[in-house]
Amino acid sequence: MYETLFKAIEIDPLNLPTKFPNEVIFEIGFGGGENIAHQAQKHPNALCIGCEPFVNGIASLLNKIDEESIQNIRIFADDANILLKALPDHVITKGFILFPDPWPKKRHHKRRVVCLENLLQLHKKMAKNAELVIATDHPTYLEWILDITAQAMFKDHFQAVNTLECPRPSEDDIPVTRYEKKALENRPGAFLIFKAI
């Protein structure tokens, strides 16, 4: 059951829509698919895009789509780069990497979804004022993120709307997924939004 529904939400970088709603919402990364779900249900005529290789992940978007019957999902099961470049520029109205993969060895750092290279491909399909919001709980990955949203280069295409400072965004907004609270057993998950300028 579930290969039929995946084929019928699929969406193929090469048969893409000829049009697109006036809100576009974009995950990199769902993981487990909570917040894609959440995201398509808070907002019903917004077509939501969920990126995630991983099948686990995949099949539990998939379960929750079926017993929720959500109409607005749509799956892509591979990078989202792939995805990201067949895309029309400026469609995209917010886009969410919610701890994505930390991968903690320095060898391994040039897997990791934010780079500057991808935030500055994914700003090129996002809307004027589009929101970002990247979150991690890894203290290095995390680092990391604020050395690439300090460079000029993503502050010429980004704005800060908010500091570590600032409260989590609320549940209705974005709500807890099992990665958030598995990293909440251990350290508390920074949010950081940004604005598409």
Ligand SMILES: C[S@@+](CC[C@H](N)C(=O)[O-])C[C@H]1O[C@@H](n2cnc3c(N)ncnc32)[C@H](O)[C@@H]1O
Second form
Amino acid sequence: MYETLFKAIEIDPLNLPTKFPNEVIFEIGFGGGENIAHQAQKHPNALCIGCEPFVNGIASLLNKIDEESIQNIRIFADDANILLKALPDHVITKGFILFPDPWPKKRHHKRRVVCLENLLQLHKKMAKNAELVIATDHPTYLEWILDITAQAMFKDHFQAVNTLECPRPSEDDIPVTRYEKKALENRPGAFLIFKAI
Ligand SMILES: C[S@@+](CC[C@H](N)C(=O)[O-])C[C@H]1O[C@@H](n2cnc3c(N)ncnc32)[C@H](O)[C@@H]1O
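Right, the form predicted alone is done, so what does the form predicted together with the named molecule look like?
Time for the whole complex; same chain goes first.
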């Protein structure tokens, strides 16, 4: 149904724009697209790039883009790391990884999107002082994230801005996504915010 719209706004790692705007918002795993659509409307001058391989999620975001005439979103319908590798360094001014799949079984931990390698790759593409938001409601994934972000290698690249003790960012900053709403039935999410140094 939205094939034409999708074709018009999909981003191709092999054919990237030659110039990026001063503000680039990048989301890994946008799910239903609530956050990237919100960011795009809140920051009309930003280029908002959302990565999500899940077809129903892409359809939901395309629907929002169409209904609300959002002009500044580009979609990558695959693994965010493929696009990240192709992006020029230091272009991302804000990054989001909200409620990534927890992969609770130990043998699946290697599938977790939040790992040191991916965060260092993301850092390479982030501008100095750019913020990265990572949210999770899953206790063992949170422990995993806290272990990674306590490592010296991570701390050489990022500085913590928002710790576990901090309240959730306002809904004007980050809307409640479908996954967060579901999580809230059991437990609140933790929002960790880091600054690229
Ligand atoms: C649990 S959902 C959360 C979605 C959304 N962030 C939210 O809060 O509602 C995690 C999403 O990340 C996507 N995902 C997983 N690995 C990814 C990757 N490497 N690149 C892009 N998206 C990914 C999945 O398809 C899934 O839709």
